[in-house]
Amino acid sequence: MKPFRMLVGKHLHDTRWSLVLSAAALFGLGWLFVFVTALNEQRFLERLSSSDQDVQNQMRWMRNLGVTESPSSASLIVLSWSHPFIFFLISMWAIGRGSAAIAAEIERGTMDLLLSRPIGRGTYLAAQVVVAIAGLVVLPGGLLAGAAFAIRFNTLREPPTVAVLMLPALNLAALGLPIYGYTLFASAFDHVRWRPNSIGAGLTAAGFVAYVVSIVPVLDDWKWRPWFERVSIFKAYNPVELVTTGETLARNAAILGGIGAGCIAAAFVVFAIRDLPANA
């Protein structure tokens, strides 16, 4: 259990900049996102009902997103949520954690230093997950700390709970698991880091632009578009949805989670059997 924590701390220590500058700039757009709704909500209402017809196609995207006739202002919160570089700082930590953990040690030559004290490859593995999770966990909840913080100072229509926005919080970090999974998959069968790497941005740019295609107004009869819809595991992350009702978080988390635990598992056994260079 002591090499374990040790390396725990180590992965810690390593990464702590990058984690807490990424939670902070979350914190600072969780805060952002809720002045905004907080200045704009009321004007926000008002074009819904507008007929202008500019306005009403700009509306529908707002609808492909799950925002409703009458919307909350947890909904108008968190539909902000969806921001393209919230995604790039969650994928940006799963990316880099997934590839540092096999195919970085052993293109950097220290796996061999690691290996040769009394530490499994289990263990060593186990405790990159554990780091690479508590880090999916952090970046959302800075997201849901800047916003808690920001409902107390800002006059909202609605105000939210922190319970509520505590579900497409949780969605978020859920979303990293795959994203941090194929990665690692990836990483273990290497032993240099821009291979994983370029898998794992790639298969997240991929899914990001079939997410993009499956809510493009445009493209809301194109025949192909289902198909875009399934393959995408942002389909898998609907804030919008889960400040109304609810009823998504546990389908999409069994789905994110199951993705990412499968491939998690994989890697654990190719790492397990497979042949480390010689100066590995």
Given for the second form:
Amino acid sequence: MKPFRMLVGKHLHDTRWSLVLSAAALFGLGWLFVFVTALNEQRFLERLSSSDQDVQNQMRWMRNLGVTESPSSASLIVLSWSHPFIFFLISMWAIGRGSAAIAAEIERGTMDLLLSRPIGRGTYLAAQVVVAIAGLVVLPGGLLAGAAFAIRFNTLREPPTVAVLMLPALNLAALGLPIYGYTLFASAFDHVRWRPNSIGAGLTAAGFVAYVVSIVPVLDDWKWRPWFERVSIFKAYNPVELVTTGETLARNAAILGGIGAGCIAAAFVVFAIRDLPANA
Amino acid sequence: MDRPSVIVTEGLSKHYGAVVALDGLSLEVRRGEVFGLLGPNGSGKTTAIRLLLGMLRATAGWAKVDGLDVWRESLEVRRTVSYLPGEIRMYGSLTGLGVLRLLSGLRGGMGLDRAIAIAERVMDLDLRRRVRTYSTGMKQKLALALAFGDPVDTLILDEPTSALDPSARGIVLDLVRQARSEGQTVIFSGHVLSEVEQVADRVAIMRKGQLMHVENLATGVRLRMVLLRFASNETVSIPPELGLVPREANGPGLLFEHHGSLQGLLSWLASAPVADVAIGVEDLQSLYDRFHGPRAEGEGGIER
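Counterpart to the form predicted on its own, namely the form predicted together with the partner chain:
So here's everything in the complex, that chain up top.
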């Protein structure tokens, strides 16, 4: 077996439980969000057909406000895909794999075993990156699979196709790329795991806070708000828009992929020329 | 005739800011010899080894293994070298066999059968157990099986017996001798002088990042030591042409290094007022003590 494939197999073996459990959790969430959407739609339709005068007045009032369309089932499903738990699982995977790739291996002392064999540093790191990106595809894949499976067993007003839900799933996978990238870049310099973990978690949390600041209506007039909008990678994750018009897909993918690829490339350069000390 | 050099370093240095980990190491290791690296912790042995493997980049100087630059052609160097780290850390979730398969696989799978044979038959390891259940010594045995199983020209063993029981230490020394008999070059870094003395052809003694001395143990041409006790307390004149250099007073006796001819020494002893005499060669411990003992010699250039 080629050394590269052996390394990929080894990294998959190391991470199999966290990957499987996280994907299973997302599968369950994907199912749950569809189930909840179906329930909400059902209740909404029941209210629409109600002869209750108060309900009819409410509906008339909404039409007068210009609300003439109810959101699609797909929009309601993927609206939940911005749940913090989903961000948490994606971030945990990205940060964990980024810090494990270099700093943790040096800290454990296992890097010596691998890189004393005839393995290029680039080959070693490429295997790490391949497994991390595979995980970033598998995790949203779990969410997508859960939703696709649930659509068959729940009654929705407009059941979306898997292809429609795939776009936000890809956007979610792309969101993990910059998180993995900047953690890996920090890891490429380091010889202990806690530091790149902290840097990755800190940057991600800061990005999330900036995202929250940028969408809170009461801060609309704040002069710094545009800056918060620009610095948060979470602004490039917009699942609802992707299932309605899909116009932002290319731009968001370019931003997230560009940051991720740039950081990963920089990590390759740093790792290629750095000293590899004995374990800390 | 001297065998060709397989490892050559010239002015090899590694600095970490103001800290000098290795300072101008220049040495040659010949093909097929066992080369001992001696020195206390922090003397630069492991730094030198990591430079040879391309894990560290030299601040100054250069090193070549088999004519390959250890930094620029590190991948090729590591095809010809197997390394046993000083501190063994392994993947605990893998079985012993899994570790051997993985690490041999990274070398194309060559040497796996031999590594398994050494681990099971020589080291008496149960390879079906997960490595996390192994003791430190068992992990070291597994790493040793891997190193000695590798089909390489050069073995670099960093403190290969540090966690082993006495019988396993003997096995390792036998494996080192076998490797030499099969033409492999072995760099044996260690602290147990008696072990190094048993297997090494030459030893290098390091101190504070500097190479202090290289001694040839294989040829037997080693410094002769003469312990003399004179018959009276009167001062005895020693002809300078004898080559006797006082080393230390040892009770009533005087210990000399002898740098002259044996014939001349024996002739002089026959007529000198000597009550007792003992002649021997300096052992590795006393050689080591010259650089690391309480009366260690000063820093500076290398002796060969």
